[in-house]
Amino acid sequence: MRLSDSVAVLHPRSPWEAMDFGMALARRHAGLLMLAWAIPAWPLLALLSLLLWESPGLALLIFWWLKPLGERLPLFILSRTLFGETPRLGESLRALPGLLRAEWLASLTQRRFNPTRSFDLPVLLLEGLAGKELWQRRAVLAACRGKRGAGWLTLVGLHLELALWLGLLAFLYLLLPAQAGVEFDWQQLLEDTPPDRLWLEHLTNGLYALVLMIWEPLYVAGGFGLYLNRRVHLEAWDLEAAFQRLRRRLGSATGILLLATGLVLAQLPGPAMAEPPASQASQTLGRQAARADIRAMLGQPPFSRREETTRWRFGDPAQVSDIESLPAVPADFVQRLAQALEVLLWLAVGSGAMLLAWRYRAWLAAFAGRRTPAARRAPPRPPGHSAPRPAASPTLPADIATQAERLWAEDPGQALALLYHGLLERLREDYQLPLSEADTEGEILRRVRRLERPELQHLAETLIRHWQNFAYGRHLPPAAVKDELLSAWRARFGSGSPA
């Protein structure tokens, strides 16, 4: 590596004008980068689809932990590309087995939520060191702020990749056709996603991947800058670049120089006659004197600074020979110690993080895996017990499809009461659900999937949703509503009235 080959200015700059040289080498090659990083990730995301094709949830979350994998690729081609010796395509992907062989268990545990990761990739990638060397060198170059901005990237990229990814999201709802049936309610989000529409969820995947294919690149850039930057500051690339391109240009012209050096001393006259150097005791005194004068300057402010410090020490001062005559522990049993209480930390770490996954698994399921959580089992109704009976129920027909198909002309507001408490009350006889008054519909709906009964699953969701949009926001249902709902009461409960 010759600095001076180098294709961009090395200068210090301040960290936020580092993140900027960063991403502005990476808009340079901003094709090549974006395909260094979606070749290998895009067929990622299709395999864990397929395996995972009916937890969508679970593919991305294992899709976005092993990002920083992915991060290597694009930090090796603008490595070369400061050189000037950009990588092609084919070249990059053969150097990806190799890049990520290095620390790549340390990346995905204990540096997993590093917010340097940016930084730190340098240092790993490029200077090849590991174990204890790469920590001393992490240390060394993160010292005096050397990382200030890392940490500031990786929040504004977080905040960044949501950002995009939500409003994706919400480009491709705009984008479906009524035709597809899918409807945006907040309550559906929350709860589990139907089979027929698992499609939807590996679609958002597949968004989110879009989104790190524009994004990953310009990080990983902003943390190469810093890094940079920091070897600007800490060995000064700048000074060192300057002088090689100096000695490049003088290179070709030291002959010439030599023979007009040789030239000019040729034609000097001869050497004068100087005055009789001073007696060797003068220039004796001269010195000390002028010593003399030196050590007072120097015992004088500023470059003299006196200061009394009081404080308190324990023990005797006496006892300081004693403990100074004690054997000294060796190094090696030192480090040893040091790292069995590392070893011992993260065991910690590692209990605690487990401890909170079990006592959470709950919670988890129902946001990581998009699941809801595990019901509880209801505890077993005494015999002869009924279940109660909500007190705004009205006195239902014997007859209620037909009922309700006559009052549909009228008032279609009280034709889906009329059937939504049928339903209740074919729920409570028919299928000993325990509900209550207290029981919202979205309660009612979860009860009623756990049957896992899809013809009455999908009568209850229809009936339920076209209830809420008369209850709450006086829609009226379309008139081919009507039909649907009959025909499917009938097929199910025949006439309506309860036994």
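Throughout, rigid core stands for the largest set of C-alpha atoms superposing within 1.5 Å between the two forms. Residue numbers count along the first chain shown, from 1. Remember, it's a predicted structure, so these values are computed and weren't measured experimentally. First, how it differs from the form predicted together with the partner chain.
Here Leu73 does not count as shifted, since its C-alpha moves by less than 2 Å between the two forms after the core is aligned.
The Cα shift for Arg28 between the two forms, taken after rigid core superposition, is smaller than 2 angstroms. Gly57: CA moves less than 2 Å between the two forms after rigid-core fitting.
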Second form
Amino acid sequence: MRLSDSVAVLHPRSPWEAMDFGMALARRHAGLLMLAWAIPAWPLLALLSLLLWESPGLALLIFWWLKPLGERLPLFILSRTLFGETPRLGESLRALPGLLRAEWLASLTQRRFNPTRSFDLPVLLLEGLAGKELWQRRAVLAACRGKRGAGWLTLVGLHLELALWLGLLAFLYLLLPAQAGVEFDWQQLLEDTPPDRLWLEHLTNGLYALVLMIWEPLYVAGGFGLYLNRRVHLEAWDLEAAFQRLRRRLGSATGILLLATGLVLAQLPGPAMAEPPASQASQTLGRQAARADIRAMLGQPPFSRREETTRWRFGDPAQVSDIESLPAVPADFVQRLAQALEVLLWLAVGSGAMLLAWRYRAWLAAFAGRRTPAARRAPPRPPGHSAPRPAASPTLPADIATQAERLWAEDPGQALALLYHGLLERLREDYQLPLSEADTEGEILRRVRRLERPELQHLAETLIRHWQNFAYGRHLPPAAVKDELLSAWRARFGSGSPA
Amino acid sequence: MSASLAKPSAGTARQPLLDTCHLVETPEGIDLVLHPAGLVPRALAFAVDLAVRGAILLLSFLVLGQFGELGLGLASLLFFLVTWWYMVLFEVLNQGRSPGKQLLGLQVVHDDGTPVGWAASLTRNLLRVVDLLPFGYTLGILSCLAHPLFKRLGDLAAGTLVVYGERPQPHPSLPEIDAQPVPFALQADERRALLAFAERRARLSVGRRQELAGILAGPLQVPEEQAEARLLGIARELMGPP
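Show the form predicted together with the partner chain, please, the one above being the form predicted alone.
The complete assembly is shown below, putting the previous chain first.
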């Protein structure tokens, strides 16, 4: 074992980091380690399962109990790997019988439940001690909380195995298609396994072995990392490696030269070494010189970066002179033409803008104007939707019917308007109809119908029909209507004005 | 796998030296050394956090249970908060450390060593749901074991890293001894080794100290018994005036 051959950087670490270090080492050779664990272990489990087919639980218990023996081969491989002598799979398996022999009984009995098993195993296996010496050596390594972390590693490992095992089981269960019709009756599983379900239990045992294949090498590696770290702490392996490297370097030819100069230097009288370096007066720099120096230095890499770019561009001076040599149009004319064109273009732009503004004037008025446009304040009423109001007179005449009769001769429309107005007034006052400015004739009629007074309804219908005919179509009511309407009005409302 | 088994020693020789550090180069060209944390301390930190959360929920349910339906509503809100925001709030507001991580000396940082932010912390904690699959963090455990920087899937997605936080280092004390000139040119790692020898002197046994110093007795041209004192003198010189 030569420390300088180590494939890893050895230096004192915290216990957690030491575990991580061991696991990182195991990850480098994960395939080899897992195979080396699985090749002896899986046939063993298969054999146990065959022998104890009726009681899978017992087979698993025996397998689990033998676990410490399975940790020896991965440890052997790890210890070799650390110094760059990774054994082949065949070599490792050949070494197995020898590894198993050491203290196997103690490992399986008194130390089976030792939580720091992973830390103790390297002492036993790698240092080759036995009996009292082994016990003392362990005490030295474990002193001053030397095996701190090993117990935690075992505790975490315990839960990890369980979690991974259950995870695999859950995964398997998820893979079962719904049509398979396998229904697990958990209670039945707990109570007693029927003979046709034994394969399931053995499969479960196999899954546990699969989990162990992943975790056991890592567990061993974690313990190995702790052990290694403890020895690095106690014996300064990293310093030993560094010192050996230094000696080898100094031992080579250049090293001897360096050594010689070093010795010469060491024998020089002290003041000579302490003498200040050559006076720098000759190097005094003027401000100008310094600036020039700085500029020169900034002009060099890495302060400056020069870059050549080739690209297309307009107006090569040589070509300009070519154009000028052509039989020329008078420069003055060209100037004017250009100005005229410019004016034309600006005109085009301006008229375009005005055209746009005109095209969207409504939009501008609605959304960009500061004041509400007049059109919005009084939008034209859509015909037929709401009533054109009869010419509103602030005060209705006292006798509407007589007034209307008088008006009818010269202007039947005015008479109709008066009657309609009076009707609305009456409806509002005598019948308490909630009429509003926005009501259309149709709405007024509907309200009247709801009053369920046939005569009133008939009057309103007739009046409104003729009023509409006049208002929208300029159809004058036939003369015969006059008497009917007026008599109906008088019968309904009397001749008096509203009180 | 069989190919790597066929010629293992040739393959391992070319690999870089194994170490638990992760170097991150800053834009200024400085190498930041991060120490990614492995599965065991992380699992323990998670267990502590789980216990803390369980305690919080149990207590609050006992107290809020007294207030009937209002209490149950508040408890449900609290349950949501503790389940989904416990880790995120602690990680972002407490320099990447939930109580469990703080106890174990762990810290969550971005891949480049900067403090973890809201987005990354939310991502890595929401993806716990994936890491949990199919039962008890199976995917998370496998991912953590397989990744060189011990990342679980949430860490991979969020670009975060769980590292060991900086611990205060004890001030190194050198033995009171006269400085001696360095007899040969030393490279940086050799200087460090000499200084470390002087600093860790107290923790090494006397025999081991002499053995270590004896390695350099030849180049130093001193008898093996005096090599240790000589090395300590050189270390004092390297250290500079006290």
